[in-house]
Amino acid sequence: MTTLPRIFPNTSRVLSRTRCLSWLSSSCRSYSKKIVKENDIVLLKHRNNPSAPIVTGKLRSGRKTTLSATSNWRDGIENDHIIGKELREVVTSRKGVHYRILEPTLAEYTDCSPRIVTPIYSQDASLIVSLLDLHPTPPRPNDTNEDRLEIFEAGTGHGALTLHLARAIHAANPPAPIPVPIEPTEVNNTQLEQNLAIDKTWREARRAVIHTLDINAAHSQHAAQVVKNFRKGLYFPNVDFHTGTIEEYISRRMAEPEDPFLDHAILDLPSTHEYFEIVSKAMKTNGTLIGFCPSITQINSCVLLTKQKNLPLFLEKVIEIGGAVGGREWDVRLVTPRALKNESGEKKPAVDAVGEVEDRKVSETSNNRGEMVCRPKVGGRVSGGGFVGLWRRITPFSQ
């Protein structure tokens, strides 16, 4: 080290500046300042109690956010006490309870925002999206690829899964146009028509889109508002909301002169198996069909239907979600047992195609062609939670 300053005279000066810069960087805050503004949505988390956080509505001056409306404990915070503060600052409620102001993550927003139906919780929605294995590519100049990624979701519900899907495909679309603002008291039909024309052109040029359908108009409107309110509508332009039945939507799209248009489909509604046939007609080869069912017997019904109607769908996996067993894979398949009689005339246990003795204690559904094997691949039986079946579209549908 004694020869280093002799060889490089300016070394000590450089090192001293480096240490100075290092000290400055370490003394800086690890997050950027962000001031809460009017119409923002924030997360209020109790400073000491790890209870469920509260997602506010749009903060409007002169109003208050209700924290608790029970008969024994009524509390709230004036919005004016939140507006103008920085994220991570502490605000005090009317009862003297301290809450920290945070920006809600996608998971916190979908799990804690007001609802009118039970949502698909964030950990389950993330798992379902991961099963689709989406890899959207950003738009490039002079890109001649005109293929559009289209995902169909039947059963919009709360809009939690819709929002997760919209985020997953967001990179594929160019930035949405910002409409020219028009004053509420101003009558400017020309500017309004121009804004609508620009929006229509952009929507037609989208490279990825989520089609979400719900039979209940109130549910669809609520879900649209949930998606629109997250991060000032960042992912809202990626979604088209529809109201009606699956038959009406698929039939209308298939009546147009185009080939099967769906890359993926997710069915989250009662009697899921009843819609497998019509949805498979609209799916591209190698497309993914996901059925979300509350019970394993409904997955069985889907498996039996695909066999009985010879649908071009191959079951790749069944996963249990919810609770402490989220993501566990199940073995669900239709087998033909070989019942062999021994010398005493009693039947031996049924053996499946790979020679494994079937456990009669597990759930089974019999039919005239075989039996349904239905059990966890690892561990014992459990109760509760839901089940996700993933089918792959394998061959063109025979008319």
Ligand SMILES: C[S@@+](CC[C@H](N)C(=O)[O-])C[C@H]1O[C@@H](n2cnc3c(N)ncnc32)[C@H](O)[C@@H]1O
The other form holds:
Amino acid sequence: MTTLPRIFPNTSRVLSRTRCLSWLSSSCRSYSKKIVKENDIVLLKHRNNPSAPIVTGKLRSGRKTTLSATSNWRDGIENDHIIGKELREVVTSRKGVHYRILEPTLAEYTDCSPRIVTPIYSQDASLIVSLLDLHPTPPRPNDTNEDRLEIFEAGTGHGALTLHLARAIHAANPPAPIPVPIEPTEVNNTQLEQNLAIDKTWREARRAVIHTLDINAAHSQHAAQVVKNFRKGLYFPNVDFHTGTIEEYISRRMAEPEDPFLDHAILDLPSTHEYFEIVSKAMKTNGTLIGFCPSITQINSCVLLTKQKNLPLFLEKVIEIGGAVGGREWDVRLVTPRALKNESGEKKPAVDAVGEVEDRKVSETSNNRGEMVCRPKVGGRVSGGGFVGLWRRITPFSQ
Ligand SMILES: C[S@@+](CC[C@H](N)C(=O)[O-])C[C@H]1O[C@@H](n2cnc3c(N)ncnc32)[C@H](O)[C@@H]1O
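Coords for the form predicted in complex with the named molecule, given the form predicted on its own:
And the full complex, kicking off with our chain again.
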């Protein structure tokens, strides 16, 4: 049973009206120091070889953690052998393999926790967060600035990037309130209502929020659990999880009497380009839109669509990431080859070293004749897996 129903029995009526009790189940327990306690999550690192470490689930007494479930090598460890040990101590599995007990870093946690969808790996997530250039300031007494930093992410997936983003904005929010505990046997709806009201007030006063959306409810729930289980929900209150389509979410927010509200948006889902128009409409001028695509041709689709629809987005950079720290920058532009320009009898424009003319005003027809430049920038480093495009929202949409 989760902590929440234990604390608040007979609450389904109230809870069904309230989706945002996020922190209640996560912030009631004290932090472990060096001794591993029941319900902690630990990292088990093979003592003698560099194989991938294992992130356990919440350690429950009397249960075991599976270390390997392959048909020719099944191994596990009793949780009671881990609970009560100090961090850095060594435990031995049923098959006699030694593991060191550690507290997982955020990167280890997102990379190694059990998943149902492929996450953005931690070094790539860190790079994406750094591209947003976030500088959250802590709340100050008498601060009259009511601006809220809002970041939109789709899809949520494993919650790996969500957790990196939530950590990055954490400093901006005041400490989340700790709810008054209610005895499991006690029927105390008044206290529950008070806790809910405090939670609601705190949420409305947040100075920075990650809105993360996934079309798949199972992915969203799994990701919420991933975020909630890290360091006992430390970053969970910074995130609002949404399930549904991007169109539904943005249209609902834009229907409220609200100007563009997003400071940043990150898209990691199939057919990224299809969401550029609606997402960019919700973005504040100067905000960044990041598309994470597995291939450079998908970045191209975004570039072409931006031109075709004349979206107020400027492509600042394209970076190849994965397997390398820092990433390699690519040159991605829509150009008209010189031969085509001459053919049309236009005045010869300035040409770059490889005989291409950058096409700043491209109509749908001319797109068919233009070509994409896609190449690593000279002097770049190493290769990798995915591609990140960073666009900046430049001017307002014309009315
Ligand atoms: C590769 S995963 C994202 C991984 C995530 N960035 C992370 O770091 O863990 C892609 C996610 O996009 C979701 N998705 C696919 N199509 C979608 C859509 N049209 N709208 C919202 N989410 C979508 C999928 O359900 C999946 O969970």
